[in-house]
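One chain follows as structure tokens, the form predicted on its own.
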Amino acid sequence: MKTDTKIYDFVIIGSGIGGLVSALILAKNNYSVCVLEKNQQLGGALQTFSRNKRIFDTGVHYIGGLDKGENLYQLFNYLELLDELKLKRLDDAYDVIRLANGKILKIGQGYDNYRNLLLNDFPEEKEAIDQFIHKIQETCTYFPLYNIQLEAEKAYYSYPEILAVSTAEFIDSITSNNDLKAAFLGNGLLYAYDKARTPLYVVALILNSYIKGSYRIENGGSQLTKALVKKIRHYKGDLFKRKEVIGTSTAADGKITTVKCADGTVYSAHNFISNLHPSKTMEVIGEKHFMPATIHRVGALKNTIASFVVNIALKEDEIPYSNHNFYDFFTDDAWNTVDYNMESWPHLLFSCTPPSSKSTQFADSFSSMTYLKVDEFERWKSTQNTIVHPKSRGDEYMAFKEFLEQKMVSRIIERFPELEDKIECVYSSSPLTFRDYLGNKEGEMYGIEKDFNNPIKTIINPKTKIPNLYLTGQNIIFHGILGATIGAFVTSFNFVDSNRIINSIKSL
């Protein structure tokens, strides 16, 4: 057994955005930190991979809230990341929604632009459009830290009814126009919109951020990982790859004293923060340390749906780069596509041409994503395949994956016929790929699903019953780069002066 003799203030398990931002906040505030990552690459969903000299994103294709002065811009500014990133602002119509009936809808950056583009397509729906915008903006005011504040006149914890508003019921109350509903919810793949469960506040927080500044990171999300790692190291933090935490030691008072990794290395700290899914955290830490009721409650929480992603290497200098995203629907039920029919799958595609430093005019790759339940891979659920632990899932798995690839590519060519003879290679990632590399419980897209039917049940407190174990990441507040970053600040505020930090952010 190899023991790191240093006793850190914090050991952070998992290097997703929540873990890295938590590490940077704490290191920046003079705590000693150590980040442990099980994979060969740091970054969680920020990971990229290279095929045919093209760089592909694992999960982060564009980010919101990055116009100057907006929430993520301010948080990144405090974290000293902005100068390290090469960002590309998307078109004023950052998302293009193409419906099965042939209608093309544009979603705009900036609320004036957002409103005007909708009015162009739905001039008779002015009242509904204005009601929707007002409700989105109003809902965001209930979340103080989202607005870089610690308190608000009305906050969700004092007015929990804001968490129980159904997206579907609200939109049905303001319009019966199905195409307008599709315009409101057409980019719902950003939050895995589910008509039966998705609360309006999730739509509001995410949609508002994209309206207020949609950007891509040139050469992939790993650039953000590199910026975070550089700053963590600048503040004397340590980061270790291929360190899969498999157990802990505890003291008589119930506090964790050390974590043990699969290679036998042991790390000591005064406090521990897990960026893993809460269920995975309990599994790694040891379920014996948690009450059976807690294990059952967390285990019963529904996760968001998983996804299937196709990445295409394109022939060079053939396909123009598109500085916006596409949401293509192949069903009239465009506002409820998580419950798909496998026979006619896929019902929805998110597609984009990632930016490259090689050329601003042409795209060298094309990425497309759709919903796919992990249940489709039930027979292979016990398999694992990563760079650190390579193991084939077998010929049947590969054949099924290729079958899905072909269905996806056929759909892609339906809407992008210009790609048909411009494809060099196709690569795909299944829910099991995401599960193994990102540490998700079920390969889910966005962690635990928020549910307006029982909103309190899906709120995860960063404090656990273990006195020195805390949680961070996408399950704390909401998912995505912005949500996980805010969640990291919430976790870190247990140890740093929140007023001082907020005042520092605002003063920059």
Given for the second form:
Amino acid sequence: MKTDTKIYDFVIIGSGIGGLVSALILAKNNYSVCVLEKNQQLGGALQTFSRNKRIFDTGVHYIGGLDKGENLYQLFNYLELLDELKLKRLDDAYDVIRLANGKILKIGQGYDNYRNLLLNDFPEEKEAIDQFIHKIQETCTYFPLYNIQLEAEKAYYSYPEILAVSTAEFIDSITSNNDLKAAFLGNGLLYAYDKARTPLYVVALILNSYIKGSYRIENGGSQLTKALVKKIRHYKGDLFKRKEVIGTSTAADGKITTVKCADGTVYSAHNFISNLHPSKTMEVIGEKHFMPATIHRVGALKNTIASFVVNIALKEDEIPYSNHNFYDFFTDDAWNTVDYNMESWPHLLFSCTPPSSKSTQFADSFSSMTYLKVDEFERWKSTQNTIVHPKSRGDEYMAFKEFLEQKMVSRIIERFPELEDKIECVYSSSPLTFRDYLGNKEGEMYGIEKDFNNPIKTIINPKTKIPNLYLTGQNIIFHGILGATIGAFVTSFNFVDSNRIINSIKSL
Amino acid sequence: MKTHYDVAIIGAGPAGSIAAMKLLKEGKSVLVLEKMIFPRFVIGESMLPHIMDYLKDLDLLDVMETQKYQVKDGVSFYDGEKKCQFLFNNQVNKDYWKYTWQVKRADFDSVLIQEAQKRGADVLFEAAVTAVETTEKKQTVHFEHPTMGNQTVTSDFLLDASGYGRVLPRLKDLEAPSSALPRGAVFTHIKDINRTTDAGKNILIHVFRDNTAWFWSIPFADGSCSVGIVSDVDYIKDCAADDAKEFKRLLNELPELEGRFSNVELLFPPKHILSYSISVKQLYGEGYALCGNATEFLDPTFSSGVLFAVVSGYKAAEMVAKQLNGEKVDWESDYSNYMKQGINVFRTYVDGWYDGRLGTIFFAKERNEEIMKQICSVLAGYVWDDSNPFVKKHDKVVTSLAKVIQINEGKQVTYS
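Starting from the form predicted on its own above, please write out the structure of the form predicted together with its partner chain.
What follows is the entire complex, opening with the chain shown before.
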């Protein structure tokens, strides 16, 4: 049995954005780090795959907060990633929302654009639009780290009432215009908005970040992985692929001493950070180390809905590249998307043409995503299929997937008729595909669902009951590239002086 | 957050927020560090009328009245068929408060701390105190915060109102075993669809299992009701096992409850706590003091928890303000002994509750009205009123009264 005798300061389990950024922050601050990834490819939801010589993204289609001086820009600047990334700023109208009633609404980046485009579409709703914008901006001030501060005049941790504001209730209080509501919620697929649960702060933090600079990563999310890996290596960090952690050894004081991988290798460290879903973390570390009540409590938390993604390889030089995204509604009620019924599924499509390295003018692929409950795949939940562990889920699964694929494609053609005879081939990813590659719990898009009815329930502390085990990733603070990056800083604040780090980010 | 405050308070429950508001009233700057995010669930939902005196003093009654909490104007005890009701309009002093409220503590505690914020307290939730250095003049508090990272703040004085968190008792090794037997509780909230006007008002207490267990029901204004059982640790463990199977069975079948809680909807899966009676070696030290449940958590039979939180928070703040103003204060007599006096009165009643003396008095065939008034004032929280013999000589009076009743009822005297 091969054993790495080095004792790292940190072993990080999982190489999603949270794991990689944690590794980089710690490595940059002179800790020795080692990242263990179970897959063939690093990056978690940043992974890309290629089919027919096209590169497809698994999770990340556009990123917000990247205009100069904005939050993610500042964090990436500290992480020395900006020079490594080829970013393409989306159109001023970065999202286009097409309602079931035929109305086309444009969502702008930059608050002036955002406001003016909405006023164009809803001239009679000036008051509601301004109220909405004001509320979104005000809500964002409650989250100091989001604004690269440690404190705020009114921070959520002094005024937690902000976590309990319902999105639906607020929007209903300012307008009764359903089309305007759809415009406010139009890119809700960025969080799987749910009328009964989604807090307003979730909408505010997401929308504001996209208004403050929406970009695509050229050649896909794996560019970001490459940049992070390069910097981690620059700071002498190690990264290992195909290392699936399956267990741990602990000392008498309860601390973890080593993690053991499926291939028999063992890694030692003073501290461990898990980038996995908290439930998966407990499973991997060993449930006997946790209180049954904790396992039960975390296990009972509701995860956000899963997704079904169709990737289409297009015939060359036929379809122009769109430098914005499309949200197509097939229901009159913008809220009625998570709770779909199978007859009319899908109720909502997110679509985009990923930028191609071959041509700036034409798109060589087309991606479309919608919500899909993992329960639809109940019969196949016990199957596993990844490149490292390839195993067919069976013919019936393939048939069901194809059925969904066809439903999706016919919806796509409804709204993008120009694609009809330009499709070379279609690939799809089911909630199980996401689950197996991302190591999340049930293919959920955005981790544990935030709930304004009970904000405290979904707050996950990066510290665990195991004295040297910490959590990072989308579940501890917020999801998305920005959320998980901030989360990685938060995890790192257990080891590096938060005041110093924030000051050095701001002084750049 | 400033780097220095007159007073740092650990814990944003009633003891912390009352202390904060009293200190603000005395012109002091206050930082409250709270480990959780509010609102958060906690038990201790039935209050005592004496609390109202403190809420009035701090101008909190108007704010609280707007919350439309369930008014509580009495308490009823049941032993099988036997019932003993105390109504707070029937006390030894006509100036004593005749009502208080039953509150969901998640709401009540949030309203209090938000009011403290409005009055100028800085409050940080999710701030877990990890270390303190206390001296005569300067206190240093280190805390961890999930998004602020590790931070340090200083103050002239440090008040620990951390309750079950027991921050200073742990950090300063002040913990002491409680004289009370280890007990526990299992509880939930239910949809109180079968409540009658009468039963839907006040807290009801039903004794069962040969006086070794009791059941509470505390109705709330929104139509829900807190229900729970207190007993020895082993029995509570049994009640809580298997997703609280036995507790749920008792809710359905305990004859004393007459079906009020049969097949009602549980608003959350039952929770339980064990061995909650704990004590400390000292209530104060150089530069710091403990208040609320951080001092001692007594058995919940008589709903005294919030009262002691409020009184100790207020008293401690009063002492701190004087001390910071350069006045001489005697923490031993004016704080420690004062609090212990009140706690000891209730301890007698808690002991008497479990050893049967109180049951003998409550469920006597003939009850003396004047005596019941005096006891009622104790149960209303007026446990510092030495003109009430059931306060002044609490232990002796309870024992001798129970004996007299037993003799009168022709029973063998069992209380020594």
